[in-house]
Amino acid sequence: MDTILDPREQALLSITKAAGEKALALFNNPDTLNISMKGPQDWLTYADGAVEAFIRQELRALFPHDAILGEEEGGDTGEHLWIIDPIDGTANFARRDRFWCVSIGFAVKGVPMLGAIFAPALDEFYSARTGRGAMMNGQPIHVAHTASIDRCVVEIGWNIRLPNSAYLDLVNKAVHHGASVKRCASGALGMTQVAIGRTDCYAEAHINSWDVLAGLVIAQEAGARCNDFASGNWAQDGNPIFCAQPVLYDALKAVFAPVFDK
């Protein structure tokens, strides 16, 4: 596995690097943006495209035989799978918020075991390789030990493939049982601030893979545990995520059940 794994993570780690500062330039010059709209919320702008156009061009020339799937792109599944999301938060990104990231995985016959993740406006890049532990800025970094619901900080993802009801009952469990809630509008971020310790968890009814492949080994790495998101056609289709500190994470996981019983 070492000779699979070790190649691709020197390349990910600085192929994330190059993307994000990449994407920063074209943050700090908004004129060029060309922001547009695939939906409701749905945002789309010239560096989603552009930053993914080079990530492609970048692992070809170094994997030309391993598969990539990408939120912009698309793409194929395979044995060897990078999984890509160019800019996460992309409606921060459009609206001069700093909180959006670049965000790259890599799963081996459907395992995930690489992730990187560089919110270059923020200055954090997040790492972790399966078995190995999780970084931040070179780092090693751990989920917190919150004791309680009620002293704890839950982020809930929202997406627009569900009824806005079903969003809004999680938000209610979650205030109901004394829990703070948030949502900052990026996945791969969502799941980085649980690995940080930040968040106590990280919870999205339906979630693609670009958007949480990356943070789903760093938060594992950091000491999370999460649900079993990469099952059935993952990758492809997506599934509900469900990731938290240990301490709270069965308790968490029952007030918001029968969403994440996975």
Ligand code: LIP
Second form
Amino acid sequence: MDTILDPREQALLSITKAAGEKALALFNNPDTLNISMKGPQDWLTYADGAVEAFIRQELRALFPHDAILGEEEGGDTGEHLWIIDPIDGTANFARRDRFWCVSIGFAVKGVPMLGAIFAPALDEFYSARTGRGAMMNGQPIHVAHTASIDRCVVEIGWNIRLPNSAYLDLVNKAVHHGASVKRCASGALGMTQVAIGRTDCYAEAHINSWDVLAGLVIAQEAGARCNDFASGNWAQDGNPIFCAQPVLYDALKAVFAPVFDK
Ligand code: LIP
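Structure of the form predicted together with L-MYO-inositol-1-phosphate, please, following the form predicted on its own?
Next comes the full complex, this chain leading.
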């Protein structure tokens, strides 16, 4: 009996499911979304704030002394830390593209331990607990074992936090070495696609902790290798993310060198 993780794992699964259902109802009723822009290509909808508020309310009721950090309301870190992205893939959500999700992760003393990512419009619910494997809709999932770069699929994330060259350099390097490159505008779901074996790598020169904490646990428990994302002031400041299936991890990291070398 783990008195810290056991109750939080159960709560994580039920709250993520309920939050996803709330988000899906809003997605299916676009007149309620009050879409606005935080910046160029940086979308915001009513759902982002409403879903985060719901998740915070549920977590505070059960774990009043835990720290909560969310994309929309921010927050402080702590020994027991929840990190929330209420809608990851907001641009997709706003444009009525189904590739978005609710992502909630939990870390103990800065170490990612629990993750749940629910994409309700795709009917895909991913979850993992460190040391206990990764699941999608209750079934175990595992990474791909693609053996050559000219057969691999790499997703490279783009955002306005860095110059476009940070993205374009990674794309050029990947294409030059024969990889197929995609970008689907949800870092959290990008990590699940590595975990389930649909892609071989998710890489982004900078990503926020709320985009990737849950996906780190899920991808690593499905057999992926990841860079040391949870280092430095990772929760507040984010870091680069490099996550790949083990057969091509070293080869792809060399392709992108030196971006993910540290
Ligand atoms: C998304 C991130 C991803 C980035 C996307 C977008 P959001 O977050 O998950 O890292 O590549 O452009 O920023 O804004 O949809 O929550």
